[in-house]
Amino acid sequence: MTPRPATEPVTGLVAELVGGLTDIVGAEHVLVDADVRATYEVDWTRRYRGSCAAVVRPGSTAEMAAVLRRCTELDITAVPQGGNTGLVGGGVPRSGAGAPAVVVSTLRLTSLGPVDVGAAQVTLGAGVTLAAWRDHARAAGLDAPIDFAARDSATIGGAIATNAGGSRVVRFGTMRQQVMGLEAVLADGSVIGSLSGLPKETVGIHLPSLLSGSEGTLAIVTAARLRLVPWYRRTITAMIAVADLDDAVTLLGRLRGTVGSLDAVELVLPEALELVAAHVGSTPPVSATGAGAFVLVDCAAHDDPSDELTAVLGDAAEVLDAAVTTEGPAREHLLIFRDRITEAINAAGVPFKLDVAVPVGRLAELLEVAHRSIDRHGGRLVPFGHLAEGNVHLNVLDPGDPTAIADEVLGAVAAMGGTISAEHGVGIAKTPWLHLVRTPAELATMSAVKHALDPTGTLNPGVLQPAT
């Protein structure tokens, strides 16, 4: 590849790029108008934004290969983007990056393969949403094992890229555990991977494991062979008020030990509950009097799991109040206080997000650290998360000094044996703190893998690669 001369007008390069991309995907799928590009250039939180020369929307793996080959030839960086529901700036162009960038959207990769009931697998395009994955599986009597609030917009490719989790991790694991095979394109246009989905494929490096969580820095996933799970049609949901986080952890232990139908164990802190209640204009389903935390439990089974859950709750001294419901409007009302937290936060302002996880026994300590830091530096904390995984989303509205808050909170998280990113990815938001949870040797290994698969640095520069 010949580097672009420093004196070459950027406009000339962009014109050459747009012409080449148009030849590959057609003019209607190369977006250059500033107003049209704008929605691709800012993330869902509105905190991270940049500018791109164009948005290109390949419709097949072959088109994706040609697009990336062209970007590499012209020394144009490519930023992969799915449903643009990311929260750490990893799917939008870098602000002030200098050289022009292209956003490579996967939203046209929406193929739905037939459900293989015997294998409990299905092949889907990277642009298929989580909701479409679920609905397609259920039409065949099975279900998708991954679910979270952005299900109607978040895509398969994005979920693989960030190793997303959501509410059902306690039962089925994160996205990495669901990928039985994938097809992806390297920066030079090479197509790698397999969609056979063989459970006992043991030859060499497992590419689904390598690319899951790589955030589009090694290759762009175009299709995936995904695991399906039984569709449990009998459900029961409970919101439980407890005195504090320690009681929440004690209740978690009871649930894990006795409730075989456990499908989700979520954590809602009072600040989040109050914000959602105000946002939707509705009263919470449980009393907040004396409560320091709220645990939201989903159980699902082929037979009614109600007795199994209510027996535990009836004997648990930690329970201050509980609302228990099965299907219908009552359950939908209860789930509002989980599914619409992020929406309520964004309606209140532009949040600074720290998605972290610690051993569950140290959750109370984590929240104390976060509150102290925000008291010092300014802001309003709205925390919620996934109790079973010790994963808390620390959302800070109007942060006075985001860097100082991140330094203190992420440093404490690492000292507790936790992780600085539990499901949203690292993006550009957390690259300065990678050294807290990865040794120099591990960071060097990550860089070596990046250089081996993307030697020109075409794919998603700045993500997962702290500046040296």
Ligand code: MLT
Second form
Amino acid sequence: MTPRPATEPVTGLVAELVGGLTDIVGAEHVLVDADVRATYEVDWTRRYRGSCAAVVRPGSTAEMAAVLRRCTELDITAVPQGGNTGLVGGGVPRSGAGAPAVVVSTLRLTSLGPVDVGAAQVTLGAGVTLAAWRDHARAAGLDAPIDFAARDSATIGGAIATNAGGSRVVRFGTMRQQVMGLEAVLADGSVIGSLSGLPKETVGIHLPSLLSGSEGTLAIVTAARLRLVPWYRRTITAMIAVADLDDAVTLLGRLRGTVGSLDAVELVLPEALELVAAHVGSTPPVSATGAGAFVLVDCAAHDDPSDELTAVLGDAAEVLDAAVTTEGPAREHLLIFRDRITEAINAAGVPFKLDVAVPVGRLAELLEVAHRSIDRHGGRLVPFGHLAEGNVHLNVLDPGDPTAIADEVLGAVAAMGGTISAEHGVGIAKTPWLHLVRTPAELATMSAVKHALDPTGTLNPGVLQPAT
Ligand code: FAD
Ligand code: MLT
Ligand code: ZN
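To test you: the structure above is the form predicted alone. What is the structure of the form predicted together with D-malate (MLT)?
After this comes the whole thing, all chains and molecules, with the earlier chain placed first.
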């Protein structure tokens, strides 16, 4: 679609759509001005953008149902959007898409249900942020099991839709494991799901599992019943310099085997450490001399976990240098060198992002492949990620030939038994490479499920599978 200027009157189908949506949610929640739509039309990295006829912001599940019913009746496609921090282009309109689209924002779905301490569960609106989930849980003495740097904007609905990961997966698993129930709306306006949160139920297809990772292509989640975990108030954090990735993996093995309070085992490679240090104007807390990799370890427990961690680090021959800190400003300073890498990369340019995972023992081989590919095709590699899951974010700044890099790196990843998307999803970014990790029968199964739930193709066309 060609963007409409702010002053252009809405006509024809778009006028009918805007009128219909206004009847449902009220004029203040149907955004049509180009300036206002603009932030919803471009993704966080600025790589993906398109144009929409309007942004609509339903305030309840009933309004969401009426909105989707209206879109389907008018043959308008709907792009679900939460915090718009997604990194694969799935939450913004497609550029050059033939049919008009609306962005359906969940940001008004911010209800915070009471914390059920006995069940260790809470019901939240899909537009609640990860930070609000954490704060709400902590006010009741519990905690949220999912955390990552986009916590102040990323929403519950977006995290479910992408099966988000983050730093605590080593302890609690991905978002999929946290969803005890959900409520969602199909393209025809039907409301499905349950928020009762029963830990045991075996009555056929498990909707939270089906929708986790479905990237807004099957239904729009409006609320979720989520697991809570103990709030471990005593923490110790270490940034550890090691010679190379193989030593990082050896250290990971030691930690897993002995440290019960392990909360995060993250990976920062020298290029990322240098970039973030320059971006924040601060010196890294560990010496980089001779270091080929840095491992950031977080331990959290009810009782001080310091001895547990320092005993392992003291015995580990791989440790070249380590900065170890408990709560307070020193810990905050240390965490900057992991938390602000994505921001530092974005400040340096529009990155080409490959979020991949391989069996941990093959990480060094993967990095060699990536370096060779980028040497051939141009670009600057900034790698970092989640060591415990063998998940590396290969960020390429100024890529010469991104498609050639993706062909080579993703091909190698698949050959190593890895995945082309560990936690960000497929979006529109990875659809050309889905065949590397899904068989024709599996792709046909995904299409059949999509067709069964969204026969009109209203929801997020082009995401997960090329638009037909
Ligand atoms: P959006 O970006 O709005 O949407 C993402 C996808 O979900 C789109 O396909 C959209 O259509 C769909 N969607 C959104 N809401 C709904 C809904 N209610 N129902 C159905 N579909 C919906 N991700 C990680 O996994 N781990 C990380 O460590 C991590 N770190 C990040 C750090 C930074 C600084 C940034 C910018 C991003 C990071 N991300 C990370 C990526 C991103 O934050 C996650 O993918 C997050 O889950 C997206 O949530 P969102 O609300 O912003 O979703
Ligand atoms: C992270 O782990 O910080 C992210 O997933 C974000 C990114 O890949 O840039
Ligand atoms: Zn990540």
